[in-house]
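The chain below stands alone and is given as structure tokens, in the form predicted on its own.
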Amino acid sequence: MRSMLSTAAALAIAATGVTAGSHSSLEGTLRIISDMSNPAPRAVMEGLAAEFDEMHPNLTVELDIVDREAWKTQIRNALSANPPDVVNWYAANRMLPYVEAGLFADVSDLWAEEEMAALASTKGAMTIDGKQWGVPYTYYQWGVYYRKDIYDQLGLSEPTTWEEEKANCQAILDSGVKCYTIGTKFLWTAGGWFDYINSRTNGYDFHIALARGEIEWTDDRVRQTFANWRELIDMGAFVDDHQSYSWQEAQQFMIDGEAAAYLMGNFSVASFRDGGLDDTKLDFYQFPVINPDVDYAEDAPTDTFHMASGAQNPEAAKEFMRFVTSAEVQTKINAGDALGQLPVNANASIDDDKFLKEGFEMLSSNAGGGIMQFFDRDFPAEMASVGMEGLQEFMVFPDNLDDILERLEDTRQRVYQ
């Protein structure tokens, strides 16, 4: 059955100058499988399908929404047997297995269109072997969230260099407060620190080459990353016993003023605000420069749409991808009452929220540095698992580095062979 367009969606389309009947050359059926199964994302996806259906009177949009976790094991079969036209997935190395298996279609021709320049911040994350294999519709920033009131009391400014970062940290420690909170009980949070220190030390291309198994973990450049990280560990910069805390539990140290900052994703802001840190006390800065010879790279996990290589209606699939990457649509689906994240299109608008604004500006201007997808998305699953165990161990027992790197290198040789 054709989906009906809600009054709100119709008004939204009218406001963007899109009317039913435009692109009426599209016909047949457009089959979409989406893993946007949680309530807010589901409403967004259903709205997108309804709008696109209404825009094309001769086209029927069939939308199948599957459980997000179940989709991780179902996607390969779905793309192999009676494939849909469009699916949801993730950028960078998370799409690599489906590119290598010939299940995702090359959409480089879309990226060659003038309008796609507004998505330049994620082009690298959508590129494998010099070709683009999907389009992004949302992402969110990582960075350093900090207690502005503590910084103000100590006369500190937001650091832009590693030397300033360490000098600030020493002043914070001297005041009896830890520099950073972190909870590594579930391992992944340590991955954020590695992503940033490694990419700031060696650059985005090096970081992604490591994620793809092309560089040995015992390489001197990797060791330099850990040497930089150890400077903070040896200072006592991190809260004690962090391996006992989840990332949410670790927030309390900052809420209570026992730690001054947290390297974390923007999803943490709501909990900080709920804990009593209003925008006069909570602020954000971009992770500082370590090596001035490399561009900024940022962790910004990116959700994507892909065309199946077996798509029965590729023309409609590509038109849908143009639709979901437009500034107007990305503005709407990332609004606070929808996904509440950041549009990738640099010409989109964002909600009046200081952290979303700072994140949008930071990521939209990052076409040169590259967008990382986060350690457990950029590295294959087994490598990520063993790697994050090693990162947590290093934070607790930094003297174990040689053993850790040998273990990670053994895993690399097995996983990528």
The other form holds:
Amino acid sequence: MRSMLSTAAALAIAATGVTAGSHSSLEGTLRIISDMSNPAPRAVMEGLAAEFDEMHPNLTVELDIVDREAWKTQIRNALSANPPDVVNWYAANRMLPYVEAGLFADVSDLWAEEEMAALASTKGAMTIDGKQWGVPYTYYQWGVYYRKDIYDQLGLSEPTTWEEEKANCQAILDSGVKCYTIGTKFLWTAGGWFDYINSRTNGYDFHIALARGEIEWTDDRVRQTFANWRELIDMGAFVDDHQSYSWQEAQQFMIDGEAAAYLMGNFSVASFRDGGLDDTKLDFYQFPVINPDVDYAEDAPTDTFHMASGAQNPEAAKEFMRFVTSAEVQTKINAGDALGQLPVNANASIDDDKFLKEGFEMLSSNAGGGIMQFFDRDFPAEMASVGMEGLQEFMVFPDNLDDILERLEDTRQRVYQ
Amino acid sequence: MAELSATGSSAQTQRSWYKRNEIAVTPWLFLLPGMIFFAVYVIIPIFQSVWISFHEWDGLGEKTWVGTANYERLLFDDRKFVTSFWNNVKWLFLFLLAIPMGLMISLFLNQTVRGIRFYKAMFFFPFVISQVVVGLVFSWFYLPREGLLNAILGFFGFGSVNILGDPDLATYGIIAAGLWPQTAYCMILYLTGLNAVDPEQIEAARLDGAKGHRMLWHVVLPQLKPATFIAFVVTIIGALRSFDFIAVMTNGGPFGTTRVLSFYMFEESLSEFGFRMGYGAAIAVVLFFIMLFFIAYFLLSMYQDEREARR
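The form predicted in complex with the partner chain is what I want next, because the block you gave corresponds to the form predicted on its own; please supply it.
Every component of the complex follows; first up is the chain already shown.
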């Protein structure tokens, strides 16, 4: 009798197990390696993995979180020996080596699904050779973050043209404050300035053609970009000794009121707020027009998930990619109390945050030129590293320009063979 | 007698091959693990590096044979290499300052006063802490505005300098940071060396009227020759391994002016924008030959010393 009862009970449990399982046929283990190692992103990633694990009772999600900087060199080993199913990486040229080496899986079938139409804005950045190699989960705008209180005090307003920009800067300099803070010790911050001045001077198409190696660095149009940049350098617009500071250290100058603005990505807002700049003191404007004949192009680097070609559980990996690209999930993970960035899915909603709203507005309605992924993602690795070193040198010794451009041109001729 | 030898020889054939050759084989058996590891981790990788240096390879895909193209570009058409090479030379020469500085401090500390152990420990302290920490401390010391160095210069009415941000000064700034622990190391070597100086010879020299420089140069220093040799070896090796300081203090910058060959090799092959394995390997091979020059010199002088000692 007892044994019969227990058998019945076991059967009942088995039956419920089957019904629960019918929601998802996914089984086995899903291994994810993520580079979201900073505190807030880490919490987001852990939440995502836990939720996905709960949704699929027969599936175990194993999550490894690797330091974000370390991951940039570790990803090669991780993908080639005992590859996980899903990894984090970046869009555009930065994924090229892995695509070429056959380490990322082609997920074009996923992009062919109806729901993915909402991600169309980044499809280009995920495409190489006409195929898609991953899905985006977040992106963020770049622009000029400035001390609103300093601008108000001097009676300045947000500039929209290069002339206004320079006039503002002169007024700020006259009051004993530097116009811009920047820390170029790790080089890439200078890449942001080049992206903006070059695309505002020569347009998005020219900038991307330069990134593809189709234009000589010694071209007069490139020189024009540097000439525009030099106007600011000669004014003394940038903080002194910027080659000795990291981007975080340079933030201090703006927090202390020694510099009035910072060309940066939206990820800087969190530490500005930690440093005591609330929304009455901190504001944002789009990089001004230089050449009225070209449309606005904006830096908006996209962070992504990819499936390894050696994935053991491709079904689960694809399901996870559908999960992170869905509107609800993207709304949740990009909220101000989570990543504090912009969702890529057009149906997702933006958190009620001043900078997120302004950024979303700018990228969706005022970036007609195109979206750049940032200097070190648009240009091939070797070109980017030599290039950023040259940009840093230019910012310190603008007179070396001819020499720098010749060096970059030499590199271009070698890299793009 | 004949019987005896017969039984002897039959016993010998019964003994195993190992037993028969024990004296000859055992040392090799003891050496074997070390030799295997040395071969796997040092010798074979040297040849692999040379092999890779003739290719173009991103570390993932297929290698492409390019012959000596990497070397041609490196030796004749690469300004980064020239900068790195001369920085290496600067390191080699200036780092040797650690030897006389270490000697001076050890002579100064080689006395018996109250608390001398404490002072010795304090002077030795920089060698105990990690190179990364020393590098960080010095980079803060050099900071253009907040740094202690500029506070001191400001106190005496000098303008501020940004040593690590100035392409002409940055390498010297890093070498100065490296000298701090290296001096401590040389000091310890000389302190132990000074313990072994023969007091009778000092006494005899003193009776003959030697003091000061002459005493140091003609009596003490010759007896410190083994310590000097070791200090020379570790300092040369230290100068060629200057990677940590550069990575921490300037990351090769400003605009690549503080690179040395080892850092350049790392950048080309293993850093975020690197993975040009063939070119990195070519740099490694060149660095290897530079080191080989010193190693050969050390081995030769050690060999000669031993031969003299045997005589």
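Because the structure is a prediction, the values reported are computed rather than measured. We call the rigid core the largest set of C-alpha positions that still match within 1.5 Å between the two forms. Residue numbers count along the first chain shown, from 1.
A.B. asks: Would you mind checking which of A118, A384, S349, C179 is at the hinge, with one rigid block turning on the other between the two forms?
C.D. replies: Residue at the hinge, from the list: S349.
A.B. asks: Give me the smaller rigid part's rotation between the two forms, in whole degrees, relative to the larger part.
C.D. replies: Rotation between the two rigid parts between the two forms amounts to 24 degrees.
A.B. asks: Check the Cα of E319 between the two forms on a core superposition and give its shift in Å.
C.D. replies: For E319, the alpha-carbon shift amounts to 9.7 Å.
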